[in-house]
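This document starts with one chain, in the form predicted on its own, laid out as structure tokens.
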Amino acid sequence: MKLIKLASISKKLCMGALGAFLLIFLPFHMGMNLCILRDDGGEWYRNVCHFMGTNYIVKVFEVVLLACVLFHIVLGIILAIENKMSRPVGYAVANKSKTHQGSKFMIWTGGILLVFLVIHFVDFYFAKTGLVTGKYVVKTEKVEKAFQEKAMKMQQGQLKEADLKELQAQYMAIQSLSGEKVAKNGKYFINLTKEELQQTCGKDFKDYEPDFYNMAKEKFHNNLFVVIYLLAFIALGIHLYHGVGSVFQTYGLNIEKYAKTIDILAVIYAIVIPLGFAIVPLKVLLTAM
């Protein structure tokens, strides 16, 4: 009995389409991550993160992307189980078919990447949605504007005694922020804990964002996290090598004439993308030493 009432070819076509979509997305994500390496105090990276976090088209795309990742994982597990169920006993003689070598490891590399995605989501995406506490960044001009508006109300006698005390505490918190909590260009208060955020901006202030730049650098100062990320990128490379060839094969585009070219492209893609991701944690770790 089929686990999902779709023909096997339909599942493979869906799997191929989802894989192709993710293959297109990865270079964009890699390019975004590489912005961390610019020696600008995180200016470029924060601008990219701000755009990604505020643009409604990107927000819709994120939901679609997450759905595609989940569906890709579920379909991959189902296809692996169904393949196993269809041949519960191994062949007496080894099968010398032209099955791509990487296909034998797809379920394992996929499992490693699933664990990595859970860690990655907890570290970063969940901080964006507020499910976990992270570090935060806020534009200094917005904090100052909100402070001035409160100060104006104070002068007009519109604030209660409790509000006056909060305003005084906010002023003291802003003045006491250390230099490492202010961006080089002075445009941002950075790397703020939840407590520092509330003290500096006030409890009702909502115009802040996760400081992914400092969160990433903090994570990549940890040797264990860097090792986990590097192992995940190795698994990603193996997964991508088969994935690229599999997409062409699924849609009948692996013409024998171009088979060698496709294989070369798969190798290049499977090296460049993981390497592009791996450069970031390695560079951050080595710089910190």
The other form holds:
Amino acid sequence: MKLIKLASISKKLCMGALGAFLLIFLPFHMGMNLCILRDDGGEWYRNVCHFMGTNYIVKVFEVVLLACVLFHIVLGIILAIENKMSRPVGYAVANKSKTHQGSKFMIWTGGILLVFLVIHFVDFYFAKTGLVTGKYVVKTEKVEKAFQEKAMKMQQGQLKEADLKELQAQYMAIQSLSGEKVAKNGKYFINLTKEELQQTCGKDFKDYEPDFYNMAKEKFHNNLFVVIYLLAFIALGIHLYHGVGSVFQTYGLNIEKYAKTIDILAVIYAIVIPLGFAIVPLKVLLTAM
Ligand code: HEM
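Now that you have shown the form predicted on its own, what about the form predicted in complex with protoporphyrin IX containing FE?
Starting with the chain above, the whole complex follows.
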């Protein structure tokens, strides 16, 4: 029974292409995360996040990526349901082939990753889109510039009584920022709550970004959160191991001669990527970062 009218092989080819694209995204994302570990008060990571949030090519890539993730999930669910429906009773003799054993886990590990992605997006990505609030970072020079522009207007008598009060409060709020609210290099106000952001920059100020560095550190100081992430990374490893093999198989590239090499590559990829992701929460939790 076909849930959507597309030959199974086309769906598999689509699934393989989407999967391959996601396999390329993960090393980039992992590399970006590893910048958190640099002992520079988050400067590198903040620069990378700023680039990711402002570069137009990255923005287009992000839309394509999110579409691929969504399509990969929907197609994966459809293929799993179709497989189940076409063989509801089960085989008399269990299929012991390696591919079959691996693909049995794909829907389950995929399900765990879907739950992880929902948690992950609520915790990080949605702060960028404004759907949830987080902690924010803003360049000190931009805050000072916005403040000076208002002070100038005040001197020219263009501000109302209420604006003057706001300006005064803003000045006090900026003066009171110190310690964990100012980056090591003094170039950023960091770790600001939405209220602090509005107090220091004014309500109409838009030039701020989520402070993913402090948000990640805060999350990863929580044991439960780290355990959830680590479990997801184990599921990711299993999913990736089969995923890599599956892409080669779907496109007929798993010729006998290279089968062993492909398998070794799949094992390396499936270990290195989840490990690279896991180092970040583990280091934050276990050290005084
Ligand atoms: C230590 C682990 C991780 C950390 C600290 C982390 C952090 C982040 C952050 C801060 C963002 C928002 C970045 C931005 O949009 O500028 C993000 C987005 C995203 N993450 Fe992760 N992530 C981790 C693991 C993962 C894993 C394992 C996956 C996939 C299975 C994943 C998938 C995504 C996706 C699809 C996005 C949205 C696209 C993007 O913004 O690049 N993340 N992550």
